[in-house]
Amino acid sequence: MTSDRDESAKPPSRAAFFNELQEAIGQFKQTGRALGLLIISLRRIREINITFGYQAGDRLLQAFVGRVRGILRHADSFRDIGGNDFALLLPSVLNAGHAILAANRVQSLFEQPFVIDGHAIRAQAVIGIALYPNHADSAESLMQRAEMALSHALAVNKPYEIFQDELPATSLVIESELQRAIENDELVLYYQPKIDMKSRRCSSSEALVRWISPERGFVGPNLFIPVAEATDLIIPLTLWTLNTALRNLAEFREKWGEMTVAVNLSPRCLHEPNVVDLIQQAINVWDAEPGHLVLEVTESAMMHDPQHALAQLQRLHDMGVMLSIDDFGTGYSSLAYMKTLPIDELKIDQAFVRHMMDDEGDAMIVHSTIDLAHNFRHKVVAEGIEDELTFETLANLGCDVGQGYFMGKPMPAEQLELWMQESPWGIKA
């Protein structure tokens, strides 16, 4: 195998790898044996670059190409073409379960950081896969069907996708029926209860947009909110999320008092110049007190213009709405931008809560990220909590807030009312 990220070699273009496609593919003429191709598109590299540095993002890819490595067989051939992508060509292949094989194994050497200068890096990677003869009759063909497989996978947050006829249309079509679904009011908000974690109570409750669709049934937000937020449709998705939310919210402090709700602001809506004033125009359409609502952001959030993005922030904090950083320990930007960042509550993310009881470094993770916050008087949230061991465990090490199964999933606003009187966790009416 020859690799293409070495300190002294230059690396191919994606001509010399087609070059070494037709050849395999002439190969197969005459032996009969169907080629795997996967391409595979490293993600986060920008932030990494932007982060540590491009140095650090250059050896992050030679790290990569490092542990690919150590899984090929002699034959498969490995080649970076350009642009954060490499091509995995598999000869030989029986069928496509031996090409989603591969894949998975080519996802599983992400389970481990990258340590790149002392910095523990957390990448990752979306593979398109394609067969040949199976999907396609030409070299030509089956690199654009792998990279419309790549395309699909990105488009509806998957780590892989196996080449289908009906791939090309799907995202077009689900960003054409969203945008009805909008329009016709095909949506429905979730809630999932976010408990006190002193008290025992719930506090607050985090809004999750849901969509029911009169042909697909119901449409799962892995599939819809990549879409939306590749295209305009995030900006009407969340101002209807943010009008719904605080129409409910009304409700819920007339009948418990003491509520408030959560809503996801995506990077996109962040950047967004008027963002900021559609939000305001939202409290005051609802008469809502701005408190009582709490905006998430991720850390990627940041990643992007970083001086708009605090602006957008300090803005909003200034409003008096409050501000959660969600998904937080899986980017790179909250401890550098923690002293001025205007928040008021960090989450951790739900991969390391889950694991937290069988992993000595997620406890590690959540005890210091619960001190830090608090260090810089911050809330915590915790989501992901499934049993009770987890939740007092994080109880006893000071945890504000949690949020997952155990307590209570995500449901209906009227589902939740009959939770809210029954639950342990609730508010009896």
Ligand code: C2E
Given for the second form:
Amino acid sequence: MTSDRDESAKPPSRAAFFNELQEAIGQFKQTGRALGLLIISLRRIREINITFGYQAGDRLLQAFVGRVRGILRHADSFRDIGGNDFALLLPSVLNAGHAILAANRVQSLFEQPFVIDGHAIRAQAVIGIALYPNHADSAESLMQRAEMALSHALAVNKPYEIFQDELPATSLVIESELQRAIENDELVLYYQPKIDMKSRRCSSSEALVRWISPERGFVGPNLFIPVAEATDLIIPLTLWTLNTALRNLAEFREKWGEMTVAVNLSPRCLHEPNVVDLIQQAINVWDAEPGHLVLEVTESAMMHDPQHALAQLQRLHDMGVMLSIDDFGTGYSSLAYMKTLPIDELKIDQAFVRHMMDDEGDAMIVHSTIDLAHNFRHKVVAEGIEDELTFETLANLGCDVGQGYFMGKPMPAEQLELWMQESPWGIKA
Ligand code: C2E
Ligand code: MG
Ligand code: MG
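After the form predicted on its own, can we look at the form predicted in complex with the named molecule?
Everything in the complex follows now, all chains and molecules, and the chain you saw is the first one.
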């Protein structure tokens, strides 16, 4: 089957690649060798451009191309197809496993940061894979299927995805099921204890949403939060989370006295014009003290329209709500924000904490972040503490609060009650 679409309408790099693809498919008819197509989409380039300038973004793309060239086989073809996307065409793949191996090799190129103008930048890529003739019967449909696999990988937060027949509707299906889930109370809040490192007792807990779906079973937030964020569903989802957490907070304080609750606020929510009023209403409805609510926002919230984000954070701060910067160290926001952001707490990302005992670089980042936060009079929380040695090391470094599987995993509210009774970190009722 040949395409009747006008290929001249595509950007030149895409059109050139398309011709190459058609040629390779033509050869299949003689050699019978299957083709693998990987579409590699570099992420965060926009953020990198905003933070470090367009030239840094371009240099990062060039450095990436250099790394890929280092792993290509002679017959492989690799092209920039525009929009921070690249196509890698593998001639004569034996099966899907071969193409997946190639995707893993590309992903391994991101393990080391890219050093651009003296900045160590951690870039990421998402890859969509499709095979000819297994998944498509033309160059056009092969491209389209690799793109579909890519969108799916993006929607479910996976490093790569290989095309499958049932993929096309997946994120749309998740979207409509999620809408129903919010309306029908299929969501549940789990709570993970946050431990005060001085008193060694639980002082707060982070509310983490779970979805118990009749079709899919237990679904973690990494699967559906990106879908909610890509649609307007993130607003009702956040309001549900906030209201449930504030209702539980009243019960927690009745049982255990001084407790606060932390709720994650997606960057998208911060840009919703009436979000501050909605949060104030929820606080009023549950008769909560604003200071007992911690809102966790990531650095990326400051990327898009930083002035507006800052104004919203300032209003929340003026209301008396506690603000925390989540996953600190993984975003690209400028340290200059540190002096303007009206925040109370920094949460060091678990990626640094988990390896701090065996990676000197991570240990230095953790150490410096604790000092940085304290110099600004912010509290520091370390998340991802998985063993005693890490806990004790952080306590000695002066870290204020710890969160991690070593002390307690996220659990339903009823189980938290048992944990409080039985765990050495718990507050007995
Ligand atoms: P986060 O806010 O950074 O939450 C911490 C995540 O790290 C949680 O994963 C938690 O279970 C996990 N974690 C904590 N300690 C450890 C540890 O010691 N080891 C390991 N391996 N993991 C640990 P979870 O619950 O899967 O949540 C993932 C992300 O989903 C959260 O990251 C947050 O960004 C998002 N999320 C969860 N609930 C909500 C919500 O209600 N609203 C929004 N907007 N986002 C949410
Ligand atoms: Mg969080
Ligand atoms: Mg985090």
